[in-house]
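The chain below stands alone, shown as structure tokens; this is the form predicted on its own.
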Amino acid sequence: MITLLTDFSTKDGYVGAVKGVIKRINPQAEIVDVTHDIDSYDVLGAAFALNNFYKYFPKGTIHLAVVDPGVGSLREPILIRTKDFLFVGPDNGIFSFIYQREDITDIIIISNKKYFLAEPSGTFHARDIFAPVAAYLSLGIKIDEFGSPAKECVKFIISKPEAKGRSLKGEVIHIDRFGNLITNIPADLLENKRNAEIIVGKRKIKGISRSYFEIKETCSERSESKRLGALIGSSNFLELAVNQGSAQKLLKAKVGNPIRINFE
């Protein structure tokens, strides 16, 4: 099985070209489109999306992830093997969460042109390098056939929340399509602390809800469209949300905005 994650959208046929290359090499390959709607060039957003889904696939799945604003530059194409999965894509930070959360057994710089399309373009490595490598992997080609071990890889510095006294400082690291603000504060730091006070900008949220439905009106605005709350989302991080609305629009929020939590 090969999953695909890109910022290509489905408008221009780029995704079709990638799938065509895979199927020419391995007609039996099962291809799963996870998303092609990552914001253009948003490598960190792609890394977060990959982190949200990769572990739910069967062991042996090949995850092909390409958001690659540096295509044609000196950035390397890489292949990563963990205990359960294989990852193929550019070495630009897209696998940052994988490095943090998985036990990496091998990292290979992809260099063996035997497994590329003939005369790869300088602008479409997803089609000409990453797709054929993923396809050959699905046929059982050993990973050391594709290149040599990497010494270093690019990783985003994912900021960690800072504890100070009875408070915790974090920040927004991702905003999803619903306008939910996902922070870098993991659920395990909030165990048995559902009565905490969350402060974002000039707004205060009292308590952590268990679901979007449970979010109560906690701000001074009484409009139903401005019900702001906090909960542990499916990514297992604290997130801020408006029930049937957008926390991003309400708060005019951006990635990097600070969040503070006060504990009783």
The other form holds:
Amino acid sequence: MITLLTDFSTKDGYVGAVKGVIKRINPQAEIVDVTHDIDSYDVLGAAFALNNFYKYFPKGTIHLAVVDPGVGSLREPILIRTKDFLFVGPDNGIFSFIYQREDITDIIIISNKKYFLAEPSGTFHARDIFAPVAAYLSLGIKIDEFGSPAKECVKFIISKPEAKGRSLKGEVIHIDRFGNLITNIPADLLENKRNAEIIVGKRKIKGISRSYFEIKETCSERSESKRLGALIGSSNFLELAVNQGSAQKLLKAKVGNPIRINFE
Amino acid sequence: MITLLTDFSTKDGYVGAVKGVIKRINPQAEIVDVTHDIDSYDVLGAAFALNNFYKYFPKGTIHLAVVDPGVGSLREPILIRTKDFLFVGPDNGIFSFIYQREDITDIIIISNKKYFLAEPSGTFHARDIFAPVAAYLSLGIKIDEFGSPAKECVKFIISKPEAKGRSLKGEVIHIDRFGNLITNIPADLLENKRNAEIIVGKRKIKGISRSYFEIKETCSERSESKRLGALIGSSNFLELAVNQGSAQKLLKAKVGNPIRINFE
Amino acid sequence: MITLLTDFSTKDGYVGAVKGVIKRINPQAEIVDVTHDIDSYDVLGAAFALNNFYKYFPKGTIHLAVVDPGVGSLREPILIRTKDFLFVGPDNGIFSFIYQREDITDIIIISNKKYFLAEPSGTFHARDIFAPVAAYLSLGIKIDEFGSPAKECVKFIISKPEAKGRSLKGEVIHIDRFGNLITNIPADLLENKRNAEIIVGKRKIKGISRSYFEIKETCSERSESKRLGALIGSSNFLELAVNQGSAQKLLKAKVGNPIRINFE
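Got the form predicted on its own; any chance of the form predicted together with a further copy of the same chain too?
Below is the entire complex, every chain and molecule, led by the chain shown above.
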């Protein structure tokens, strides 16, 4: 099984080419579309999306992830093996969360042209390098056939929340399709802290809700913004959300915006 | 076979998590993407889309449909069985057309945690409840294993057209990607009535065309709006359309706008 | 294996209906989504996308391509066979590049109602005609069962670049999701001409880069537009691109805009 995550959209047929290449090498490969709608060149957004789904797949799944603004530069194509999964893509930080959360068994710099399409272009490595490598992996080719081992891969420095007395400082690291603001504050720092006060811009949110729905009852403000609240989202981070609305629009929020939490 | 319909878009990886959960429980399950682009929280739009495709699938298909603004509230997760299909999703009206059109064999309120992901979140039941239930269904688990029977499910009241003398009053119930306005007037009320006059806002349309293409010849107005016409659409309802354009844009139409039909 | 390319988007469930029809006729058929996001009615864009992927698929693949503004008119449904592939769709130019680049073995005007859905609508031939035909083809039904042979199909006249002394005149034929401008100038006219000067609007680009990344170093201008460059894109045509940006936005470019190349 090979999952696909790209920023290609589908309308130009580029994703079709990637799928065709895989199917021609291994007609038995099962291709699972995850997304082709990552914002163009948004490697961090891709890393975040990957983190949201990779671990739910069966053991042995190959995750092909290509958001690749540096295609044709010196950035290397890499292959990462963890206990349960294989990851294939550019070495540009797209695997940051994997590196941080999983025990990495192997990192391979992909270089063996035997497993590339003949005459790879300088512009479309997803079709010419990553797709055939993923397809040959799915045929059972050993990973050290593809190139030489490396010790590290490129990682984003994902900022950690800072504790200061009885408060925590964090930031928005992702904004999802519903306008929910996902922060870098993990659930375990908030255990038994359902009464914390969250400060974002000029607004205060009292308490952490259990669901989007519950936000209606716990919010501190009443007017148009009365449905703004905080909860532990499905990625297991603190999330700011508006019940049936968009926190992003309400707060005109961006990735990087600061969040403060005061404990009693 | 399990079809997927959601409003998640794909860019955050949420749909990937749903697919992974299904594949881990039943690697043989065949997942068919129908859409992840329902407008956020648009349960009625989801019900309409579901109605457009469910019946074309092979008998035994499991239709998983999740547009779920009430996730974490008291709305129940349900499972509906008809003669040919199984439906899994939130009990919020998303299955209104199914309830109206099909003989319902069973309705089950899903409650057996054995078939949930461990520790379901309050925010992502598609991953934690609906996906595993659909996957276990595809493995042949009996439906009464999942919870207790119920007699009814939540339904939208889908307005019916009103007949008044030699005219009919209806309304726009859906606007599709091409800007076609789909009304609540079913084809059978218009049989042998090809010469009816349709009134929408200040415009009159003379006659019902057989295709988008035919609209050009039958329309009553000539200037910029000359390609506005009416026809029986693929959902078997009266539809207003502009040949190679958007009726929605031309008429600045919204769901709920009234339509009148005068028969001769 | 059946690939799908349409302009339906997915949100109305129309694509779901197409998939259901195929699966009901041939449950073993493997459906590969290429795209449903072609701009509405953009037959040329569909032809271009198809050209980007069809040849990468395994021999025997059936490519179903439906962008069909003329549905219900006299345009015919057709079936094209080449050495390696089958193509099914409306005869409106969508197969122009196939016709130009492949040896066509057969063209069939589809007319045998035995292979249609009962009572095809005048508005949705993808569901009622093209999907069942593709499904029956995948079951091994012989192509001459579907209708009568034809000698030609509708083709777009895709403009060819004009040579004039030591310069070439071409035009933009497609703009992709990244805002890259794909021209009608094929790679083979530019072999060993890496130093050519490309003129687009009031801008000059010196030289042809090997990758988007390399553009940074070869561009002639420095200010905001300094990352505009030219390269041979993955479709094997000359392409204008902005490294990590959009050439379309920078140049306010449209399909049809002229490009000139001066050789030394």
